[in-house]
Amino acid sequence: MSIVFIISAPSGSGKSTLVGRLMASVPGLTFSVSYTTRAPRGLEREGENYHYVSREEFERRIEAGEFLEYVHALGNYYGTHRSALERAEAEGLDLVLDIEVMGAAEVKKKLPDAVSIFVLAPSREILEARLRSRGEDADEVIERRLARAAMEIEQYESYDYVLINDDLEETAQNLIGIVRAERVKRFRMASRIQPILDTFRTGSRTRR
């Protein structure tokens, strides 16, 4: 059974960089490339950053029940296709989702054992500086992102873990540590522990 890791953060918090570090450092993970109706930005590429589809195509997929979760944010749809989890389970991999707060809540309802991680910038001022340094958005869009961030941050208590990204290297190592620790939780190891216990029980009966 695949472990689903949900990673959420306000835009500009460094989430994409952290996910990249995680994927490069921990084997056995696969990343779910979300679908969106927004246009590509900068050097973004189809199938690598997002699957870019029209609004009509996205809504057709909603009607067909194809999404594990989806949200409408800042005028565009974003969603996780169910096939991402199906492929992860077929390949014996754990799945990483980079999704919005509302989408994370939807996934947790459907998959209560999913592990949720929220990433915070150290302050509003730092988050705004990061958004402006990207040079991708107009002032109006940045203000909308900051307003949305204020609402998203209020939901941090619904997450299993919270990381404050004030030092990228330290935060990346903490994220990697969370994934590794979750993999060895007792209830996840049950299928591997039982055969070991059986060897001791068998050995004890043999000696008698």
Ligand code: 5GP
Second form
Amino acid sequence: MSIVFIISAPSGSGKSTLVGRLMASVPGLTFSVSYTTRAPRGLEREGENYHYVSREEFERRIEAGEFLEYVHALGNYYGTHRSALERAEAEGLDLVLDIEVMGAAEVKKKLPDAVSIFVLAPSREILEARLRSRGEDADEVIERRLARAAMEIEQYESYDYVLINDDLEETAQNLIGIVRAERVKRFRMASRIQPILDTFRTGSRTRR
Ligand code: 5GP
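Here we have the form predicted on its own; I need the corresponding form predicted together with this ligand.
Now the full complex is given, and it begins with the chain already shown.
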């Protein structure tokens, strides 16, 4: 069974960098490339950051029941395709979802064992400064992102873990630590423990 890691953070919290560090450092993970109707930004590439589709195509896919979850946010649709999880399961990989709070709640409802992590910028001022220095969004979009951040931050209580990203290196290490610790949770180890127990039981019999 793949472990699903949900990572949410208001944009500008350093989430993309953290997710990049996680994917590069921990083997056995695969990133879910979402579908969106927003236009590519900066150096983003089709199939790498998102699958960029028209509103019509997105709505057709909703009708066809293709999404594990989707949301209409910041004037666009964003959604996680069911095939992302199916593929991860087939390949024996754990799945990383970079999705906002409403989608996260939906995934938790459908997959209660999913692990959710909320990343927080140290303050509104720092978040705003990061969004402006990125130089990717118009003022009006930055205002919308900040308003949405205020709403999202209120939802932190429904997450399993909270990371305050004041030091990128330390936060990345904590994120990596969460993934490693979750993989050795007792209930996920059952199928590996049983054969070990069996070898001990066999051993005690042969000695008798
Ligand atoms: P951005 O436009 O900055 O790439 O993303 C805006 C927000 O949409 C981010 O909080 C991001 O995590 C979220 N997002 C990206 N893909 C999905 C998705 O498939 N589902 C949901 N619910 N949110 C997503």
